[in-house]
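Presented below, as structure tokens, is a lone chain in the form predicted on its own.
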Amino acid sequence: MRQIALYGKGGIGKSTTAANLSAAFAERGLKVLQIGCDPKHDSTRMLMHGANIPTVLDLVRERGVEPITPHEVVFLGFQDVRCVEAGGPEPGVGCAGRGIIATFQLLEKLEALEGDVVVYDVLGDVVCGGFAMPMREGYAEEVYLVTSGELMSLYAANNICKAIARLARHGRSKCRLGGVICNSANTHPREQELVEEFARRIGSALMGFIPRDRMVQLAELHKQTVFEYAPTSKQAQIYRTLAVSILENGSLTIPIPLETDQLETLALAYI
């Protein structure tokens, strides 16, 4: 079983770069479950068309010591693809990360935790207690950053470079970084060469680059990913391409991190 983490700033898409690989791995006959581990709780939107499932960290707040069926949990979307939503709390109040560790301890315990391919949709904002546990406890295996070329997106998936680093340096988790995926912002027109030369830089590679298009925004309005929308559209053919590179991917790696004055330098070339 693969298993697969996507991590990236907040708004960088990659709920959209999640729901449209998990069609295509589904579309060779994969068995796929992606989990949605932001409070947020919109990572299988697209796949449920346009449904928001209900959250695990709703059902046990609800339940209490109730028993739980994975039915209740694990929904089928597009493609057959298996669709989970950890959920989080109200806003302000609790840890965001609950919602994480309620989802595994659960599906492990269901044992729903299975199939050829997990994609693990997770906030990578801010990296610690639950958002970190996929990497922490040996869930993700594989981490791929999504960012654009902006600073921020880019500051973010190197934070994240650091926490893979550490957990690596301490022992503490078998997670390795397995490239980086550029999902275009279009504010430049060096953004491809920019973000392969930061994956470059941190001990990785470019994994696939995601240029903006109406499309993705097209099918969305239609509550649908773009496999399901437009499955001959040039768009669809660079997310199975970015699929097939994943599924090819042997190269895992334990990243360096730039500090930040290399980082804002490194942006500044490419302007």
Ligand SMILES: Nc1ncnc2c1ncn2[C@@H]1O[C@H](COP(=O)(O)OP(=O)(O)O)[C@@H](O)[C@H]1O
Given for the second form:
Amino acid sequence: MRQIALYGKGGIGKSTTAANLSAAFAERGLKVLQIGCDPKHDSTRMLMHGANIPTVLDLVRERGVEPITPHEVVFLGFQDVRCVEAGGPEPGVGCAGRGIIATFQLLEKLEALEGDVVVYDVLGDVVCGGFAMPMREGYAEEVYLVTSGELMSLYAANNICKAIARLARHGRSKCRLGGVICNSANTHPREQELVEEFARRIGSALMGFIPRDRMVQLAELHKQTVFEYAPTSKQAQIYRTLAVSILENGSLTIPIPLETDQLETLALAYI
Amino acid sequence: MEGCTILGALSVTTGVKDALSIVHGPNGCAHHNFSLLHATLATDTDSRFPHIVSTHLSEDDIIFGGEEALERAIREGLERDVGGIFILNTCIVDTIGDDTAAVCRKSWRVPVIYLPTAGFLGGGFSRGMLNALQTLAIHAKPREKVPRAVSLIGEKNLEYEVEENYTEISRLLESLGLHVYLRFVRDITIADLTEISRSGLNILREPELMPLGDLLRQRYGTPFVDRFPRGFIGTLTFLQDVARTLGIPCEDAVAYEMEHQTRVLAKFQDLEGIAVHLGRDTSNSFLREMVDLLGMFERNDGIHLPIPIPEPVGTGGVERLFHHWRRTICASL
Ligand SMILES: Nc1ncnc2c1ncn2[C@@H]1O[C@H](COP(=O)(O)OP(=O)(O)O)[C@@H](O)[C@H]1O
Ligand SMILES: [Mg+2]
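Could you switch over to the form predicted together with the named molecule, since the one displayed so far is the form predicted on its own?
Complete assembly follows, chain above in first position.
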């Protein structure tokens, strides 16, 4: 079983990328489970044709101590990708991080964490221990950073490197950095070069460059992944290629996070 | 090492007879403190259960926020016959940011008072106690003073001899023509809390409570004496301090107390000339005074005397200490 986590700044395109990657994996005949670990709970929406599936934490909240069965939290989406949303508390109360931990424990108990590939789609900044849960022992062993050339998204990606490096210091952690995915924001002409150089500097590599494409929005308006909406499009082909790179990726590293000023100097150099 | 802030606060809030203390957190935080308080108070004259309940937080409440559980506990508390409710935060609810103060501000039938008590925010038992006393002290309005009324501030509800100390202070105050008006906070009601502004003098249990003494002076114009009396000389100074602060004479009271102290000493003539040892901390001037008064002397191979914690209050406290020492000495002769 391959367990893959996508981390990156909010709004950078993690869920879009995750859903299309899941679809690409499924197209290759793999059994895929995608787990949205963002309280925003929209990770699997396109795979579910626009439906907001009940989140694990919604169920926990309604049920209390009554048992929950796997089919109440795992939903079959496009190409039989199994979809789970962790969910979270109402904004502004409680502890979303603890919610992620509780979700994982429940999924373990339900023996729902199975398949050929598990894709964790995680919230942008690792704001507390709970959001590092997918990187813990027994879960994702490879993390992919989703970023654009925009400084703030590189900054968030760099922070996640810090979390991975920290975890790696505990001898038992198997979580490593798989690579960097550039989801273009069309920030500037040399965006790809910048992200490529960033990846190199943190001791990793660029796994793929996803152009900003209207097709993504069109698919979204039809409540579909690009894969379903336009399976033969250029954009779908890009996700296919990325999926293959990830499946074939044998290079997992412990990242070397940059200092803030190094990061700024780097960004300046490519403006 | 010191106990948790929450226990310090509970030692105060459970001193309000008609109030309920709600510990906002998992069961154990409440139960642990309940047991401790109950065990300590049970050795006292009455063995009432401290009025403490928990909001019984579970993992779900931590994820989704514990404010609902808190409201539920308050509603259940109101079904009992309570004059007021205190809410004490545990570490976890402060970590997840429950807005306890806002829940308390809702319009409830009785006063619902929030106390910030999360242990991880620093401080220990004494800070919890001081914070709680300060929170409870600000619910009064300045009012006219009751003549000759004196309040005791911050009696240590968990210490041995708390009642004996109270009796002793009352006796000393009466010798000056004064009386204890309010024990802040021990064995009083929610309504009594507002009487704090009416005493003409406050006596703090110990100088550590000075910030509270200052607060009461600023808010209600009440002067304070910063500690309970300690040792024979300390007891005489105490009478003088109280009298000076209130501008009343004290010669008769002091003269009487000196005679009383002489009579007490006379009862322990048998201890004269005995070699004793006070352990490591012989710098304690109070203990020195006591050993000298009894005509005992210190020697390294002398009889090891127990050192009282906390130190005895007033002449009466010293007399009990002397009895204790005599028992120790008799046992080792
Ligand atoms: N490559 C792309 N081209 C065009 N739009 C994109 C692309 N990737 C993401 N988007 C759009 O950006 C928005 C945010 O993406 P989303 O995947 O929800 O981000 P995240 O999950 O990181 O918060 C969505 O409206 C999505 O359609
Ligand atoms: Mg998302």
